[in-house]
Amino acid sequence: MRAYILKRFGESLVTVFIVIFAVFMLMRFMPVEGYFTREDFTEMTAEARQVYLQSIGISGNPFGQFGRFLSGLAVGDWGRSITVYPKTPIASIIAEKAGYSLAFGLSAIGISIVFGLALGIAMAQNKDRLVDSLGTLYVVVVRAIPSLIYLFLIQIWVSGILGWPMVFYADVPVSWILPTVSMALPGIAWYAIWLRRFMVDEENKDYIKFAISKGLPRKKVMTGHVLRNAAVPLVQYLPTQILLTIAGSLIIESMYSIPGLGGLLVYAIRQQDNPLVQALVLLFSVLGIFGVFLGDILMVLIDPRIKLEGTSRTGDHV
């Protein structure tokens, strides 16, 4: 297991490297009219330009400037940001609104694993019948139809009807309750489909049904066996769908106008902000790789049947 875990946490390690690294150089193929405010830009004469872009690691040595940039990440210096905050420090900008995304995202997730579980169970418990049916018609819908679609005509016409603000107040708690059930949308569609398949499948296996033969009943059967080794497959998943809530959802939080990171990317994009766009590309992307790491090792811990060292003396893995 230990030695496991190291092996994983170093890939895990080497692939950040990789994406910090990618993630740098590219970034200086962007104008460079985004590491300046308006008014900088045209009131400095091309010499101070220069000299800018090399104190902010722009120009100059790549390998040099990126050396200095890892430098900075050890110590919490994200850089700062040029036009939408100017001048403020980027590591203050991300944690003030991480918050936000992490209320709405995690109160995502709790939806999304209530219904989705319980829509799954009751999709496989009814297979081929109007339960099924209805189920799988509205994850079609949900995968199939391109979310911006649904997510408008859910913001427009449950705002008509209701009377909901059509944006996030913070002072008014109904305006929480549109974009936290439409983050929630597909995390229901994911997880019910899956435990629908994984519970269908583990139902058609031998033990199973030599279960039933010898007398258990369907319900203990459905529930503590095929469940159980179903939901197993989906938990790996849920280290990495709960870190990247952190970074907020980037439809969402900008149709509703909520000050989390996803809308921040957004909005940082729009204004050519290079210096937040690279820190909230590099943070969303470190989230997804760790939350990889930890579901693998997640799932080693709660399945027992997946095994890491070999049991015979040829030295084979499973």
Partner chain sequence: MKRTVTALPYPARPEDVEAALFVPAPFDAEESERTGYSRYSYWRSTVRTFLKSRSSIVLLVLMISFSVFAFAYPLVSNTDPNEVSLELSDWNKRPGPGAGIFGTDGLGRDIWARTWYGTRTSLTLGLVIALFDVGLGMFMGALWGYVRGIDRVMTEIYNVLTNIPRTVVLVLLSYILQPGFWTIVIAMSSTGWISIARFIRNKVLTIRDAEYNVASRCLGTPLSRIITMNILPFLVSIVIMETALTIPYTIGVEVFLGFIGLGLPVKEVSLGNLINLGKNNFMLYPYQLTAPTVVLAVVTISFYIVGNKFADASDPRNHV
The other form holds:
Amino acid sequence: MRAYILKRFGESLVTVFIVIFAVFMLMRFMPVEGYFTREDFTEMTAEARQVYLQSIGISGNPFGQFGRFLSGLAVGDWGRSITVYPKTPIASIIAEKAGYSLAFGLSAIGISIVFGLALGIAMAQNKDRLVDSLGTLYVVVVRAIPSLIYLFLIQIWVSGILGWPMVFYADVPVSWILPTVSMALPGIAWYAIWLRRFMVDEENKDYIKFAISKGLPRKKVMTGHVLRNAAVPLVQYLPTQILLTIAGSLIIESMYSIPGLGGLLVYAIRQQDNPLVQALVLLFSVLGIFGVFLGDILMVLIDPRIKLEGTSRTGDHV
Amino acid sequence: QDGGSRTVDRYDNTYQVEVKTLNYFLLLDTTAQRVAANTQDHLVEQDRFGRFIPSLAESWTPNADSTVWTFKLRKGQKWVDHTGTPTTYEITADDFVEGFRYVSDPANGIRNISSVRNVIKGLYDYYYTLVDIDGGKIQDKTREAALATFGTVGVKALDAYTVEYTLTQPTPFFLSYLIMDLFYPVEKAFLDAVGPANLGIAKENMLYSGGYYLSDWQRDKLIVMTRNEHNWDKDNITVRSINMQKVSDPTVELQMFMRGELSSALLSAEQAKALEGSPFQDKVYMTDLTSVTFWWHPNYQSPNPEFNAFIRNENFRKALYYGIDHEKFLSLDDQVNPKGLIRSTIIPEDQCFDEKGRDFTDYPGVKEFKDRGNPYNPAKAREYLAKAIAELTDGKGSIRGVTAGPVDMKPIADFSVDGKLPIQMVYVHTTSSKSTTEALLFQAMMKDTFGDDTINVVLGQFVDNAYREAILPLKYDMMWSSFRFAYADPMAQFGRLVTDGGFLNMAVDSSKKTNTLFDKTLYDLVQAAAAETVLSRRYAAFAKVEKHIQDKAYIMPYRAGGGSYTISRMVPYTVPRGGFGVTRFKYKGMIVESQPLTAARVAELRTAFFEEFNKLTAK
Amino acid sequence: MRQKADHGTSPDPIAEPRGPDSGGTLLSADNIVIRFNLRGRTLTAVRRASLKLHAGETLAVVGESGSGKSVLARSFVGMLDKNGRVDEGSISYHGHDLARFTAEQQWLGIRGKRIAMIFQDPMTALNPLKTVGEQIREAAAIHRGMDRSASKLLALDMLTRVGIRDPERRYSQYPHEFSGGMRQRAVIAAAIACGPEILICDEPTTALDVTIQAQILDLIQGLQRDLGMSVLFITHDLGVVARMADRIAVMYAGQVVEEGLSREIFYDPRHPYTWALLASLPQLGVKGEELFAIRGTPPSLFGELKGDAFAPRNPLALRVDFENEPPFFEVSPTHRAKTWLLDPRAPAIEQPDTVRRLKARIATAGHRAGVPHPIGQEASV
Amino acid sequence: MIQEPILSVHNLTVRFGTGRKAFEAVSGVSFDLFEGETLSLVGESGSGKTTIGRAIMRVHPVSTGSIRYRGQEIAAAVGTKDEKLLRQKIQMIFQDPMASLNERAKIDYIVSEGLYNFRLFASEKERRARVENALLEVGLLPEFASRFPHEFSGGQRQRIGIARALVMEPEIIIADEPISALDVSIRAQVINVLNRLKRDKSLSYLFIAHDLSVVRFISDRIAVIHRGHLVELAQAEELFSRPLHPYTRALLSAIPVPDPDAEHNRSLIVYDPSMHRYDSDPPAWSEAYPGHYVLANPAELTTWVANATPEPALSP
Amino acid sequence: MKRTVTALPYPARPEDVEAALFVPAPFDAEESERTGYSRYSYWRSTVRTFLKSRSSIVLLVLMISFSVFAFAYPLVSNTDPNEVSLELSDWNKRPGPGAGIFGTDGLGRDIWARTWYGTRTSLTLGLVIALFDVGLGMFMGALWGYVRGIDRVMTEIYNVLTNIPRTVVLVLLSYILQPGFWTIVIAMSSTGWISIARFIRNKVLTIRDAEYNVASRCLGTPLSRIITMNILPFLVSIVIMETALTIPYTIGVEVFLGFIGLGLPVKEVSLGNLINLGKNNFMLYPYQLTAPTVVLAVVTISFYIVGNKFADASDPRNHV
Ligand SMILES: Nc1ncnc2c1ncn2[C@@H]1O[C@H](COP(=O)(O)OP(=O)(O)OP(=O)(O)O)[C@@H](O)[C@H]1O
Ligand SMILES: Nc1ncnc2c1ncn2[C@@H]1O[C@H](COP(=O)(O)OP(=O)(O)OP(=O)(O)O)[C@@H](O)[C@H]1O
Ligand SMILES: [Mg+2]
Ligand SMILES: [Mg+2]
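Now show the form predicted in complex with its partner chain, given that the preceding structure was the form predicted alone.
After this comes the whole thing, all chains and molecules, with the earlier chain placed first.
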């Protein structure tokens, strides 16, 4: 078990390294003009531009730059933003913003899980009946229509009808509701549809038939066997989902003026804020990759079928 | 309506684009300017008529030829921190010297320095020595040694309460420089404590000398400024707190206003129109014009050979100039009175007054353009175009000296020219819908005036950064841009057009490979005007510059800044007024009511204000 | 906590078990017709099949693949697939007509508690995410209203009964830690945990090796004896049938075509399909000679079958077989067959030679060796 | 006169995986297959029967040992020409009639797949004729060629699988449990087809099965395999009448006999591998009687031979 | 569609049967082979299962008619969707007589025409991306699943590609290339194929070791034919489904990209641009958003549901 965790951990590290290296080098393909604003460029002489590039650590051998970046990371220095928040330490930017994204993201995940699972169960239990159709309708609307549209309509209409603020105010609790719920909508659909599918799949399994033939009441079969087994594959994705909430939701954060991490990456790329882009990509890929890693570990823990190398084989023969 | 005239404690408004830094020496966006203008004081400031009045300086005296300016500071003024508590630091003359030392060091990356680089004595040499040291060009001098020579720069503290600026040449309008971000004070002990790089990246990392202090700053969310109860002028700081929310969507902004969450909102023309019939109908009014000027400017070095051949032809430029209906174009912003937005001079009106109080734009040579308004004249335009075509083509539609071939203007555009009419012309714009709409309208107008067999407008779009994508790599034929008027002198505008890297590309710097001084007359005119130090003579000379540029139709101004629909609870004309520096962002003296003002009332206030204003300016 | 609340709540439609009725018949299925909706068409899987299960006996149902053995058996526990239904006929069990049960609720006192069923594939019959012990325990808890510790004790006892050594350890293991044979034992343990009256075994050994198969068969037999159950045993392996069955029902194309005591079917079969079935056994073949084989392929169950369903594949068919469906003819009180050959008007057609020689052949060719094997002992290989 | 084997497997070992995961599915198996004979391989599930078959078909790599076809080594890579020959001469029939036919291809393609691979026909007409022929030979109708596999019953599908092998005109057929998945009434059809083909075309079969009753009927010789090791090999009747290895005896005792009287008196022998003392005295592949081999150490060999019944036991 | 089934007749009573019939009948061996098995065609069953649900028929019809109309409209209409009006009175006209079915936008362009041109652009974009994604994904996925040796490498590529935020790629590409149709195609496909490849790989893994594949290998069938004959036919339904589902997805992405300013050039008519433009003016001229939204919703929802229903229908387990 420990050997397995170490091995998976090592693999994850390698993947993170490749991702960050790839992005680092891609950023170097961007034209240097991007580091200047229009006014600057007019005002600055060629030398001054060079001075500026040097001062933000852009000129020189990209491999050397990468090395410096890594050695900075090693001592916990994420560097400073160069154009998005000039000179502001990146760690402090992230610390400041991640809190918001995390708070909204976690509440949204909570809501998605509770409502998504409830909806999924309801749909599976009433397969091909009204509840199922309504649930499917919801899922279809959420998944097929670009989110921008319905999120926008929710913001304008629902806030108007309920008289809630249109943007988020940290000190007005009701202003949290709409963004959180909006953020949860796709999650609810996701959980509902997969749980429904897994439950329906489970229901056709031989062991469910055997459980029924043992005379277990339907409710017990549903909770004790079907739901339990159907939920297991969903659990695998939970760590990734939780970790990635830190990354925030671009659309919702921008619509509700939530100062989270959501739009920061896009903005940073467009501003060619290399240190910030690198830090964010590093952060997100670490979260994503380690989410997968944790998901795998979690599966090993909850699914007895998954045997790991290095663990002794039990199971005798007749 | 007496209920509507109660003043309120709080002013709520929004900002759309994220403020990057609040380092007040490095104002990168208007939000930061709003914060700096209110949380820091300069030596001088402008009153609500735009007159310079004392601020942290109690009084000042220029010497006879306006080359040395001495300022006497108010005593006993303390820096306050982000809780509004006075610190032990007093605001002294040294703080102004330190502030300037900070901006003069290229390592601090201060961007506006070029506007004073040739104004303050000794600054040019000091600055470039440091640049060369940093760039490795000067090896025999250390940075420390160079920094030690700051004494040669013309900014000195004569005593704790006296600052003296020494200038390179007589500058009667020097006060208008002093309200730029370059002339803020900073407390050295505090700066050393937080480190120069950390100045202004958090509310704790600044001290405040202005009428407000920054009591809250959440990036991408909220900026709150609270009245500084220890400011010398606190009685004139009428609103207790200024709350600025980040809201990027104008639709949301309007909604928030209508729901009473904001004190004022800017509206698009369409939004304004949509309010017709609503309770807000009679509350929408238009803001005054500002010193910002919008113009179309062609690229005189286009990689597109067809356009390049034509744009150097005066008749062609004039054809363009007369071919676009400015009024209709501005209907996008104001369908009722688009004319009111037109600005047809390069230097804005109401900004430069000579010693007799005469406005630069009333000088002969400028006034004719100011009075002309919309130049649109399709017949004339077609005539000019015909002339240009006659001059530049062989009569069978082939453009002389232009060979067919591909034009690589990637990523903006990519096409081939055939060396024949129609002329391909790349008009670039951003991805924003406003900018795109304008581009489409421009295209439609060109087609309307000239038909599509003479000029074919190709639309090219840059994603983000005009400079990186279009202007610097010269991948455009035509675009619009806007210039803010930086200080009270025509050179603020002409300098940027004519000098190195300017839009007209009349570089005289021989090191630059794009050295194409194609109008020696203009260059000489600018040099001559810049050398004049008496305002009236100076203005007369610059008026010739303006006339020359306009006659040749090098650039096509079309709109003044401002002039947006607004709906607001703030009473206009209660705040300081001024077109340059940070004045227009000040909230000092602002009166905010509990109900939006009606347009009628604003109109009354406007009339009253300008009556008074005109009395004051007509000395 | 939840477990407790469920105790004894399963409704019991049979308040007083009345035991086998007059003729010793425990369960009797009459003229059962089962249809499925399949891809827009109707498939009649069982066509008027009748079957009686006597108390304490083992009834084997044999027949070709697809002849409807499983479907018929499943209808006894109300576990037809969703697209299927019992269209006609009745299944009487303790005065109830199981064919008329509609609500899940009605089945609760029967399924698992009185009629238990084990399936063919032990590898998939256990929930891979629950411990084996738990899966045995939960049924007992429900049906016998036991609390957790009591039902656990019962489950441990069941594990011991089916010959699993070290039950304490095995109780908390997961199915993947069990081999195929042990899983089938666990499945059996779960099925008998409530002491059912009837155990339906649907090909319980097909997926197992011969040696293990023999052990499981012994186990089922032993359990039947010990617990006095009736067993309905479905298989198409005649060897297994010979070992297990007291009586045999032969099915073809959804019908029971012959029914009789084990010896009657083996030694005196009357239906041509039964003949063919027995004759095609390789044990009866002569090396180097052609084995008797049933020609052709089973009929399609969509649509009507005219006459005797087996007729097209039966070289001995009469013309009447293509026209009219034969009724049952009684051979003996315990033996009947559904073939026109038993009609007095039919030409006298003899059983094929091979079939007649069955007993003799086996007696001479069979080989027996070894020592008696105590039932239920777990043999490890 | 000693006949040359058509196929000779010597000391075959197949390992799956590497390192700690390595698992030896077949260990040091040797046997010969003679022309025109049926050699059956019986043993419990997972004992390595399929693996041996697939090693001969060269779809599993051989770890050590040799496989010779008519004296020619085929365990390692062979040239293109030999490849073509081998693919033709050695054919396989699969266990699961449902899984061994490509559901999305017509019978025509399925049967002629091998012909296509090596262009074994001169004209389209010839190919079609050969497909029809093969179908007829296994008792199917030529018209079936244009249908898809799912239109057929299990027995028919299995015969299609045989036709697919047959069309290549093979000499050796590896039949991997070709009847295990079929029900009794269909089995006979397939057995008959196999037997008839063997006679008519003098094929050699390596017949893999676990059903000893079928094996006895069809085989000339039988090899018993247990956990990757061959434990016994003899003429079919010899093996049934004189089983030596305890595993063989257990296997034989477990065969159900379709006779109620006999069945009711049957008793079961259980094989316990821990009975062997191979640590101190390793076993060897020894010839107990002529042509009757068993895996035993000398001590065991003596006891087993002593206990062997010379004549078939009478049924009780 | 309930089928009425006639009750099974009881067997004849012996006395009702003619004695003349009791004579041996000739045996027809061919007939006995022929009798049994039902004709089951995978594709016929798939289509039938699909058509069983009324809603999927309705949506299929909608999907087809909207797509056909979107592609046909530009051919038959002579309204230029980019025709800017210089008459102020033409701007922002509400739907109604003289203003087109969907009204006009802020430059007097006809929204009805723009909606259909936009639908065409977006559908084309979706289709092209789907073809790239699915084509490349299929090919790589089949290889990935079949060739054991490249599994590790591909898995690593998968890990890396799925962890480089897509926006990074998009933004970078829109700098390197001209923002536009092909940039979005390249940006989307450069990372989109991998998840399809992964999906296909998992499918292939389950069929790779199926006996019929072993059979083919035993017959010496070359890899190329194993993939085309044995593997790909089993993936056709997946491909159709993936294609159908990629289209609503790309339309969504296009709208999103427009939102962050990286979409198709705004001068190009696409649903994404229409929506983003309409959204800006929603409070004022709601029809500018709602009209194209309705069309977009019908298109995406019909593709989505049809794709899903088809996936269900193509699963043989659902062929009941
Ligand atoms: N859910 C179902 N839907 C449609 N047809 C079904 C279903 N279940 C069974 N059938 C059909 O009913 C017929 C009888 O099936 P059944 O499983 O009872 O056969 P069987 O005799 O048990 O065969 P086997 O020996 O293969 O288990 C078959 O033709 C089968 O295809
Ligand atoms: N590709 C493989 N990788 C790893 N192990 C394998 C592989 N193929 C087979 N094995 C293992 O090799 C052993 C022998 O398998 P094989 O399929 O040859 O047995 P068998 O005798 O044919 O069994 P059955 O009767 O079930 O078909 C089994 O334990 C199996 O798990
Ligand atoms: Mg069955
Ligand atoms: Mg096998």
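Only the largest set of C-alpha atoms that superpose within 1.5 Å between the two forms is called the rigid core. Residue numbers count along the first chain shown, from 1. Everything numeric here is computed off the predicted structure, so don't read it as measured data.
- prompt: With both forms fit on the core, has Ser257 moved 2 Å or more by CA between these two forms?
  reply: No: Ser257 shifts by under 2 Å between these two forms.
- Query: For Ile82, is the CA shift between these two forms at least 2 Å following rigid-core superposition?
  - Reply: Yes, the C-alpha position differs by at least 2 Å between these two forms.
Exercise for the section: Would you say whether Pro275 is displaced between these two forms, judging by a C-alpha shift of 2 Å or more on the superposed rigid core? Expected result: Pro275: C-alpha displaced by 2 Å or more between these two forms.
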